[in-house]
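The form predicted alone is given below as one chain in structure tokens.
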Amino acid sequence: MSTETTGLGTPESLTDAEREAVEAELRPLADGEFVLAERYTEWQVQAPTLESDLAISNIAQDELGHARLWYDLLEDFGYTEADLIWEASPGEFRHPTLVELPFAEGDWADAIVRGYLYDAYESRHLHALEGTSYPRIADRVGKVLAEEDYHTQHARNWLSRLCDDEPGRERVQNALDRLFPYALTLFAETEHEDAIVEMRIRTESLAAMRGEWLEVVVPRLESLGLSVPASEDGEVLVDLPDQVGKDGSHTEHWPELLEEFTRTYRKLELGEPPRLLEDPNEA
């Protein structure tokens, strides 16, 4: 798209029709990030090599890094970090499922396949924020575009490597058919998507990016030797699951892990949490 749009002007300027469709933007990107980089922390001093044990641990703190940058976003709403992470019930958060589910038990295969399909879909959401209406996400876009790139090309790397043999394409397909449905809920539309697009908070539907991303994935993934249960024409082949997190629904991982990561801050009471990282205004 390339039609010209006014832009939303600062958050205080917005409607509050402006103010949810922003809202309903940026949570699920934050709340996505935030909670893969939570889970991809498990991976620290486990991967199979040092390199890729120091890979996943910068990945992971860009990933923190990116959830910061949104999280901030919307603390222009008078939000607080505490409001947003730490004191949020499960039904709060916003993020697809993919991101939530715990990792097939020391299996790398489900790192590298999960983590290229979550950044083959962000690189694609990223751009089609580029020509926000909305100035405080323009701002943000290039940083994080600039890191993922990096990401997706480690899982590329990955891919190709895990898929040199028999076992280890039979490792890859397995976690792809356990992932691959709920890759699907990165692309979940809640009920603010029509106001999105057409005040062109993002530049692109749901529906248009997910296209996009299978004409990416697909024949990426087939070249590897993978079966994928859809189509590059767009015909999916399995169900979306019944808990796609951008609705407030989500898996019986997700309570685990939200009290597993925010124990600490519950049990010495801190009040006022540490922060993610440093306040990207004050970088």
Second form
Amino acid sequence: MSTETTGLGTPESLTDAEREAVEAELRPLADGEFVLAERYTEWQVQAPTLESDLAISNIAQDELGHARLWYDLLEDFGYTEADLIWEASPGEFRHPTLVELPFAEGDWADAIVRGYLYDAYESRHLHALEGTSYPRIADRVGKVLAEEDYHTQHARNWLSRLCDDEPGRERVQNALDRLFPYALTLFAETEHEDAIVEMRIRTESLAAMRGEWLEVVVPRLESLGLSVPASEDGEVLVDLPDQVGKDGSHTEHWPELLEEFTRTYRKLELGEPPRLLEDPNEA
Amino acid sequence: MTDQDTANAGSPSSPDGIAEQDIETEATIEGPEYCAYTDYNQDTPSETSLPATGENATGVEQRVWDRLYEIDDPEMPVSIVDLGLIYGVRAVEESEDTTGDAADAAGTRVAIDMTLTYTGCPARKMLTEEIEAEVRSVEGVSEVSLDLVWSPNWSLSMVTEQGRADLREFGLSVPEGEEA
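Right, the form predicted alone is done, so what does the form predicted together with the partner chain look like?
In what comes next, the whole complex appears, and the chain from above leads the way.
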């Protein structure tokens, strides 16, 4: 590859436009993994079997690991973890809203459908990053991909089991009806989409990725007796929700979740600089 | 390293046939130049050059390898070198060192490339800080820069013979010729 013409260089050497595009690609990816994991952890003592407690915890741990890998690359640009997560405002997060929704109460099918739709997307996204022009991303893609197989297997396995009888299938159908429009936010474009593709930070457009995703998820879900509001040819019968996440717009559930998982950080006053003496002006 | 890594390692872990693998990424695109961002790593690690063990290292590099051998994985009694986590150790020549501070101090800046068995490793900070502190106290070292790298992907094939023996002793068997 001729680095001169198409490859991006070190974090310090990027032009403003390149850096903006790299950030725009990484932020939804990092936040998506992080917030999905936050939601998964709600299940880790309540999944239907001890093995699934372990499985969902393990998957959450992987996704947190992936989030950390992508946040590392944002930290290359001078941000700290506190800037990116613990002290960030709700609107600074760019994850697709699929991952922030609370689970329908006690609904394991929700966790499984969400995981399936997300993992099928993530795998596609990672493949579209394998040929990235940004070496810092290229270094990490293979490692993350290798850890995704198990997630996909887990979700498919549970989907089949849940769809084994009518009451189970009905639960899955309800979860699918509720989540599918939000799953479309995974492919929502940002204003940086053209730049990301032109600079080959990602080698496929989100539109193309969505097409491939539909080709895979629609037949599989239909084969389980589920009805999907889309066809594998790319026709989609539902609208995008009002809040897509990747533009900074979020559902009302998001500030609540953020508040909850940053509570310890705030309680420990980690955001406050330590002071040995009272400010004389305030004394 | 978790039990899951080793448990999975023995059996082929290819998922059943859904089209994840069928989606062709554009195979014609040539990959980016690996490690174009590192300024010090001339010998890019590759599957064939690993595990790196410091076999032919001399001087300060050899002393660093010796110290790294003394550091165990946080979960198992096996050296991080024998586990295959260290991808490279390199003493940075004075002339290459443009960062300034090190030039004043007596000693050499040492650059280390390492990986972790899995991305969610909760001991990442503990381990990297331990390594930095240990290596900084090696004779002749003035400064340590530790880079976490993820390519090539760590696998059981990077465990050395000694590492396999230590793992067996611990009760974990690494299959012969395991390429994970």
